[in-house]
Amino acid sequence: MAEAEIGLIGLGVMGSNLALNIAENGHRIAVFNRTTSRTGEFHAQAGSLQDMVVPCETIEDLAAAIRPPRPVIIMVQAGQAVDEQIAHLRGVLSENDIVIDAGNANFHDTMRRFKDLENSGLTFIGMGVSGGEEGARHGPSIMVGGTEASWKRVEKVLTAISAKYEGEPCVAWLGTDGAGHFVKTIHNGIEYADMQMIAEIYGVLRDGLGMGPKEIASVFATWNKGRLNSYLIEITASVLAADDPKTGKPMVDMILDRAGQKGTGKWSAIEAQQLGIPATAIEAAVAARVISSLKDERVAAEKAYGMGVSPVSGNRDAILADLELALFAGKIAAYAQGFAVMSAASEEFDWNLPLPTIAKIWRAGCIIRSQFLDTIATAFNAGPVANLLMAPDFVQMMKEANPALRRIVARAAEAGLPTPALSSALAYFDSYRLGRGTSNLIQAQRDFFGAHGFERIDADGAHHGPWGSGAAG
């Protein structure tokens, strides 16, 4: 048999549909699962693609099937089970042989591993997939953080397998060592953002409005068709209109309202936080994740206050028009926040990220995929913008989105409806677009309780206030 292209451990969903589409697409792949047994079963079920695909029981087994230098795809649990295979792969490696972490690590887990490689012959990449089972079994996003040497000996492979969007390849290196991690954490963080603005939305049209999911169903697909046009707009429709097959209810009222979360929506919020980025509307996302955790408090709360929530009136129509301009304005408001973050890990961790490029990558494949992603690349291909906000295209379309997001907002407010994160995409809008703000009393109230100091106006330097001997030192 020839030998595989590349190879791959860990057989679970993703990296088995991972596996599949490599082979389909023309690589042969060799393949090795820590359960052997679940090796051959998978070799078993390639039916039409068995012979581009060479199973093999020990690690030894897989280093000796792919042609060197050797790329291999680690597809395991992120975190210590990484290391481990990495321990393994090091044993049986050569030099320039590349292992590639396709799991959501931590960047700062992928910046470490690549160093610990640095010295030892092998190579390290760091690589995010977006777009779930579906989008590994047939083209995800893929963002390549890495050496660009190793990336030329992928390059082939990635391409052929990853998403198009007319005909252009969803795939790029974006830099070295936890580039392509770091990309696909804030990917996360505006995912995080993206869903919980959409549910906020759904709560007003449920509670406020008194629709069924069936009827927000309908919703939701007339808005798939315009502006909003996008995948999570898209199965957001397909998910209410379902019904559960054991009790013949909406689908979705079945489903206990407490979410999960795996942790990149939560390291999104950390770096922008480390990096001075104010990304307020993953930030409110992530803890709308863990307020919803708290259901048992919730159900008590509940009964303590007895305050329940009141039906939003006025014309269904217009409130309707408002609700999809809101939810249009907190995206743009997510994507801004999104891309500032980048920008600043860019400069701060010398990765030069191509952001035109990644709005193209993931204009197709990956879970925020939607139209507007071609008018960031626009707007990034135009010159350099502080903040998309400042694109002009994205000011003429917040200029018409931004009061009917202030709209809802109070509306939703008055209803005892909870919307964190569109009103915190709102005021973060409303924080960016005035000239003058209120921090200067802040920093009076720093300079008299520690001596802190300020900026005038009209001088420059630090200087204090006349506070006297009421300020506490």
Ligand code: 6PG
Second form
Amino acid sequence: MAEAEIGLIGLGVMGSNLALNIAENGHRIAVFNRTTSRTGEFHAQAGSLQDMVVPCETIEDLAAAIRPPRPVIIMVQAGQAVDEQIAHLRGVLSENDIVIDAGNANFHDTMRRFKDLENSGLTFIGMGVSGGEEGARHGPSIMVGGTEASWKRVEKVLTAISAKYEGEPCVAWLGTDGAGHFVKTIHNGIEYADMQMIAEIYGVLRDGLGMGPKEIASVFATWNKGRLNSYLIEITASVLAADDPKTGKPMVDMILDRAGQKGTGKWSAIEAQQLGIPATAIEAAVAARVISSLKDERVAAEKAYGMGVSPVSGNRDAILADLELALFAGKIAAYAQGFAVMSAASEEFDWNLPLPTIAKIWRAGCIIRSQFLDTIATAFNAGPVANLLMAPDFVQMMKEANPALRRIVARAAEAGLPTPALSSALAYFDSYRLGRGTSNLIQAQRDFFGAHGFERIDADGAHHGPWGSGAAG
Ligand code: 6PG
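I would like to compare: after the form predicted on its own, may I see the structure of the form predicted together with the ligand?
Whole complex next, starting from this chain.
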């Protein structure tokens, strides 16, 4: 049998789907799973793709089946399992072979692994893969970090299996070591913000306007035809329209309001803080998931306060139009934050991240895919800007959309409806667009109690205030 082009370890749902995608696109793939019966099962179920799959009982067999330099994708749970597989592969692979971690790894781990493997003659790719199970099978968005030489070895396979946006493959080499996993992390941070803002709007529709799931589904379905057109809006409409087979009630009403999280959103927020970049909508979305998990406390607090939610009154069509535009404005702010974090990380870690390319490879395949990302790619391609909010097209869009965001956040606040991500997005926008803020007072306070000094508006250097001997307490 001809040599395999690539190998894959870990035949869970994502690994299996990725392997079938590779096979289907004409590249022979060697596969290995720790529980060997799974490998046989996978091969047996590969149908017409069986000839393109080489089932291997040991990692040694896997290595022997692949054309050198051998790329081996690891698709196992992020964390210790990845290190275990790497340790195992180290003893089997040879000089210049490429270990590819396709899980949702913390990019700091990726940087460590990259360095460790470099020292041992192997090379490492940290590869962000977005699109869930469907994407893995039929075309994900792929974010690659590693050496350019290792990318060249796998470029053909990854290009073949990636999603395509108007014919353009949604895969790119984004930089060395942790670049790919970092970009995937920020993708997920933005995903958190996007999802949270959609959920907040759903809350206004459900609790403020008293609409039922089916009615709300049709609102989202309509919005999906306009500027909000995206995968997340599309699936929101589908989710809201679905019934629970068990009870016949709307499925969404039978789901406990307690969100899970695997960590990538939190990593985005932590990294934004580390880099000194405000990513308030992402942070708010992470915090909202945490608050959601405090179900028992929330139920007790509802009893203690007994306030409930007031209806949002007014012309329904006008409110719906505002909600659509508010969501769009919130989205702009959240993406501006995510891209600002990537821009800062690019400098910090010397990655030279290509922001227009990142926007382009997110246009299809990934969870946040949308038409909107094409607009972002165009804006970044037009020339560098300090922040997406400063790209001329976005200035126009935000001028048009921010009044609606303001009205919705204000109405929601009055009604007692929480909109943490939308209101953070608005506060971010307002803080960003004002040349004169209020931190002169913060500086005065810092100087008063800590003699930290401040800059004057009319002179250079550090200065102190006339606080006298009562200061520095
Ligand atoms: C994707 C998703 C994917 C996964 C996340 C969800 O891009 O395909 O983001 O990576 O669904 O793990 O993350 P949470 O479990 O943290 O919501």
